[in-house]
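In the block that follows, a single chain appears as structure tokens, in the form predicted alone.
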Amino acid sequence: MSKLYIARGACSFGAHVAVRELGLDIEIVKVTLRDPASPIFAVNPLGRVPTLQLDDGSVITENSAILPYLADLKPGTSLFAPAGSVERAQIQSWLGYISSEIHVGAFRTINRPERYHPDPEAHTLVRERGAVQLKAGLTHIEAHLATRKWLVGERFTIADAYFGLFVGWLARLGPEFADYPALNAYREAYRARPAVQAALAFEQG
């Protein structure tokens, strides 16, 4: 059986949600991160999640690769779109934007400033710059969602499976990230999905 390696509260949540939304027969394996003894290193030398290990031992890493692969296991799923279609390209565009601008470009800067500057005294400035980047990214998405419920095609897709996690993280950042009406509505719609609730229950259990 294929295995999806995830960690509690990590960016692997999107892939975890996608597996449940698609009803795929894939084992979800919860591991720890930044722990040399974690079994994830035996599968992915980088020690990152999500990591998808297939039946034949092949390994796929990175959300931008794993999410489309999972969706393609269910041809015709509403979570993706046919090859060559504009909607498929739009979904992949959002995956790229979320990964580069929201995840790595902003949240990683805020959550792990030591990756960007070795001096602890500079970490506050690094986090502040990350917050500026995050606000810029969120302002773009807030405007996009002002007239729609989901990112593409008025339906939940793999792009939403990925992005919903980060919208949930905004509450950690304080009141300056509370004034996003469209994103707040998006967060509630995301959390109401049974697959999201099941994934949360599994990870927190």
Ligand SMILES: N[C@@H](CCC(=O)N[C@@H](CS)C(=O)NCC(=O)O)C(=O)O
Second form
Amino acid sequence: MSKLYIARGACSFGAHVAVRELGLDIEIVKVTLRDPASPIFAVNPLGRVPTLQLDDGSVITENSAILPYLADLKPGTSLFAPAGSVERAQIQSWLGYISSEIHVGAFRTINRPERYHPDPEAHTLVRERGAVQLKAGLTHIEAHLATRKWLVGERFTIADAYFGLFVGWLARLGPEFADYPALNAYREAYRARPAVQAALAFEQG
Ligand SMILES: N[C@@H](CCC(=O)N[C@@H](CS)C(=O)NCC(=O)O)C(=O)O
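Moving on from the form predicted alone, please list the structure of the form predicted in complex with the named molecule.
Up next: the whole complex, starting with the chain shown before.
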């Protein structure tokens, strides 16, 4: 059976949700991160999640590759769109924006400043810059969501499975990230989904 490697509360949550939304027969394997003894290093030399290992041993990494791959296992699913369609490109556009601007460009800068500057005394400044980047990205998405419930096409897609986890992370950052009405409504709609609740229960168990 194929395996999706995830870690509790990590950015693998979107792929985990997608597996449950799609009803795929894929084993969810919970691992620890930044731990040399973690089994993730035997599958992905970077030691990162999500990592998808297929029946035949092939390995796929990166949210932006794993999420479309999972959706394509269920042709015609409403979580994605047909090859060649504008909607498919828009969904992929959001995957790229969230992966680069929101995750690595903003959250990682705030959560892992040591990856951007070796001097601990510089970390406060790095985090501050990350917060500025994050607010710019959130303002952009807040405006987009002001007139729609989900990112693309009036329905929940793999872009939402992915973005919803980062909206969940905002609560960890404190009150300066609380004043986004459309994002707050989006977080509630995301959390209400049975697949999200099942994924949360599994990861916290
Ligand atoms: N660009 C990757 C980022 C993956 C990533 O950084 N995952 C984090 C968890 S949110 C991780 O595994 N961190 C452990 C580490 O970097 O050692 C993706 O989108 O899949």
